[in-house]
Number of protein chains: 2
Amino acid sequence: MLGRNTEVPSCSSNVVHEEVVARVREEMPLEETLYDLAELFKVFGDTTRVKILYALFAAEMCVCDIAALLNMSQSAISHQLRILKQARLVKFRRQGRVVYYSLDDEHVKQIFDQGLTHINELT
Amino acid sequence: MLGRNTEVPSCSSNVVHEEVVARVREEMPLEETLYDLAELFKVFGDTTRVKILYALFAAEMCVCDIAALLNMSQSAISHQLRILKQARLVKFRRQGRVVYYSLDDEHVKQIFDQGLTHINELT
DNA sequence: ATGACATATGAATAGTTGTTCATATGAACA
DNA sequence: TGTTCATATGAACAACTATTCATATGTCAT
């Protein structure tokens, strides 16, 4: 007998703390859920899209307005709006040649506010 | 690289709603704030990092544990932990050769919950 | 019909990112 | 001391992404 080595951490073998890993594994959400969550945040992880969403917090706007506001090309804005549309974050209505975009989710503001709270806590 | 565009990206002079754009422009947060916010969400926009954070919701874990839990290489986990560290989302303590990571922010859970709420609302 | 105009979209490209591989660091132990 | 083990890290590479450019779609006016 070499003493109680059963709980000695060893990484190269397999797992350091097997009980912890086993317990955490059970508490983990479904793989698909985590994937979807990451995909959602990926949408928020671009300055242009964040800007567009903040703009839509304030007012319904057409593509042209947004492009002017952000000083970017109509094409760039349209591409990003497509991504926001696919994520069901914005909706749109057509009025003649103009397409007006607006928010389609009431949680985005809260998510952003929580994000800002984290940022503001950094010294 | 950027902005060799002397042309104003307005669609055509009259169609832009100047009043709306002007008002929204005043309500927009600082450029830097929006950039920081996007950077934060970029951190959340990766499945591996989301998984790590969810694991740390449940327990403090060492690098080895996390790698075993997620069935990924130690190196990959370590690289991702560095990003989470830089974003001040996780903290660590050293105990001998083992480094234990844990959450360093109480808002992440709320942000994730809001994200899940959005996802679950999609039909 | 034709032209003007707002928006959408495919292709190309430059920039970014996550993982792997190899190696370095740092701590415990013989 | 040298070895072992947990972690960190730089370089390389493949995969992905945001913008631009060119063009298509769709609507209104003439």
Second form
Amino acid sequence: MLGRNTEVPSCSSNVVHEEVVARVREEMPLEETLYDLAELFKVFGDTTRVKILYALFAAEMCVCDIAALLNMSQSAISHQLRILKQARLVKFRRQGRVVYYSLDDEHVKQIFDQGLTHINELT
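May I ask for the structure of the form predicted on its own now, the form predicted in complex with another copy of the chain having been displayed?
There are no partners or other molecules in what follows, just the one chain.
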């Protein structure tokens, strides 16, 4: 893992701070929204998909280019791109017979950058 102490401190009393619980309950997003957020973060749980996103930060690329860069089959890359597209992290455009992939929007890079910033803080 990331080398952090795994001991979790807990309260020694059973006092519930009702006002805090009520306020936070009101601010919590809908269950469906939280589910969608969890699904989004699952997409980042695959190293190949993270590598593809990192490559697309640098340039718009076709499947052949990404496959060559990552030393993987075009079929494997296409499968991962399909998942990234379903999560609205990448988009594509056709130019003749070639399909080029790029980041869907700037938010994707921001999510990635925040994750890298967090990881670099831990080291």
